[in-house]
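Only one chain is included here, represented as C-alpha cells and corresponding to the form predicted alone.
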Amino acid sequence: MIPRVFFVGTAGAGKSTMVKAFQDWLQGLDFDSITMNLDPGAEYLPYTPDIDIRENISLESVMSEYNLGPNGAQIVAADLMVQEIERMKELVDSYDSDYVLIDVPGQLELFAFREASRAIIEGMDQDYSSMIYLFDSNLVKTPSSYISSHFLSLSVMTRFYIPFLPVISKSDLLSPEEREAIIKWDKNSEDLIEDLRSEKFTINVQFAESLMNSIRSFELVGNKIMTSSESSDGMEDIYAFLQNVYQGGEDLEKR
C-alpha cells in the first residue's frame, strides 16, 4: 500500500509548493511519487495533480448548485468530498509508487476541524497515513505569534491519531537572528517564557505563559524542521520521517 503524506498549515503556509519541492527531490533521488489535490477552489497549482478533486468537486459547481458564496460554497464542498473517499483510495491504490503527497485545502479550518477529513484519512487507510505540518515562517517571528501558532498546531495534532511532523516552511525568508530565536524558543520553552514577558506584560501574556506551563512537560509536538522550497532545506529530513514512520528507517530502492 502507498504512504499516504498530509501536507496540512495554515493559508499562505506553502502547502502546494511544499509538495511540489518534495516531488522534485524525491524524483532527484530516482524515487516516485503521485500528488492529490484536495483543494476544490485551487485556482493555481504549481505540481500537474495525478489525482484530482476538481474532477468531481470544484467550487464554481458548488456554488451554482447550492446557490452559495465562496466561503459557504468551501464548507459544503468540504463535506461532499467524503463522498469520493472510496473512488479516491482506489485510485491511489491503482498507482505503483513511493508515496502519495496529498495537498489539503489552503484553509486550515475546513480541514482540521470538520468530521469530514477525519472520515477522509480513515477511508485512505489512517494506518498509513501521516501529517506534514507547515508553520508559516512569517507567523512564528515573535514569542506571542509562536505561541499561537504551536496552539494551533496542537489542536490539529490532537484531531487526528497518526505520525506528525512539525515544519518551519520558507525558512529562507528568515533573517539568523529570527531563525536562531526560533530554534531556542523550540529547544528550550523556558527561554521562550522569559522572551515572551520582555515583549509585552499583558494579561494575555500572562495567559499564554500559564498555557506553555501546563504543557511544557508533555512536548507534543516537538522541534520543528527548518525547511525551504526554494533551497530545498529539509527535504533530507522529511524524507527521514516518513521512512522511520513507514520502512522503520530503511532507504527506499532506486526505481
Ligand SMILES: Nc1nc2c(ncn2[C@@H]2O[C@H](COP(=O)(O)OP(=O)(O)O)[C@@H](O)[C@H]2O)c(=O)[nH]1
The other form holds:
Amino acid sequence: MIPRVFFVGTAGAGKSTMVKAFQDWLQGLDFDSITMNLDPGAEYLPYTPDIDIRENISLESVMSEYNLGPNGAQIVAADLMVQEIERMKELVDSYDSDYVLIDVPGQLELFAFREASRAIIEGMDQDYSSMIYLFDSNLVKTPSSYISSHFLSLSVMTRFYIPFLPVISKSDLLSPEEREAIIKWDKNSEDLIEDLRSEKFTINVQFAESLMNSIRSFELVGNKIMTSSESSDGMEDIYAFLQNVYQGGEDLEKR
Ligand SMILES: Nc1nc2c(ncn2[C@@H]2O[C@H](COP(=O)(O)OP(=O)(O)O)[C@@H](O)[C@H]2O)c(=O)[nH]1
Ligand SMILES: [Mg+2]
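What would the structure be for the form predicted together with the ligand, rather than the form predicted alone?
Now the full complex is given, and it begins with the chain already shown.
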C-alpha cells in the first residue's frame, strides 16, 4: 500500500503549495509521488492532481442542487466525499508510487471536526496514513496567537490516531526576531507566558498557562520544524519523519 500523507492546516497555511513543493523536492531525489486533491471547491491548484475529487463532486453543482451557499455546500460535499473514498482508495493503490500527497479542503474545521474526515482517513486506511500539520507562520507570531494555534492543532491531533508532524509553514516570511521568539516559546513555557503577560490585548493568562503546561507535559508541544515551500527549507525533515514512520528510519530504496 502507498503511504498516505495528509497536509492539514488553517486556510491559507500553505497546504496546496507544500504538496507541490514537497513533490518537486522528492522528485529531486528520484522518488515518485502522486498528488490527490480533496478540496471540491479548489479553484486553482499549484500542482496537477493525479486524483481529484472535483471530477466527481463539484462545489458549484452541490450549491445549486441543494440550494446552498459555498460554506453549506462544503459541508455537504465533505459528507458526499465519504461515498467516494473506497473508489479513491483503489485508484490510489493502482499507482506504483512511493507516496500519495493529500491536499485537504482549505477550511480546517471541515477536516478537523467533522465525522467525514475520520471516515476518509479510515477509508484510506489509517495504518498507512500520517499527517503533516502546518502552523501558518502568520498565526504564531504573537504569544496569544501562538497559544491559540496550539489549542487548535491539539484538537486536530487528538481526533486522529495517526503519526503527526507539526511544522511552521511559510517560515521565509518570518523576520529573524520572530523566528527566534517562536523557537524560544517552543522550548520554554515560562518565556512564553512572560511574553504573553506583556502583550496588550491578550487571552486569559492563567488559563493559557495551565493549559500550555499540561499540553507540554504530554510532549505535544515541542520544537517545530521551520518549513518553506519558497526556499524548500525543512523538506528533508518532512522526508525524515516519513521515513521514520514508514520505513522505521531506513532509507527508501531509490527507484
Ligand atoms: N512566502 C511564501 N508564501 C507561501 C508559501 N507557501 C504558500 N505560500 C502562499 O500562501 C498563500 C496560500 O497558500 P495555499 O497553498 O493556497 O494555502 P492552503 O489554503 O493551505 O492550501 C498563497 O498565496 C501561496 O503562494 C511559502 O512557503 N512561502
Ligand atoms: Mg489549498
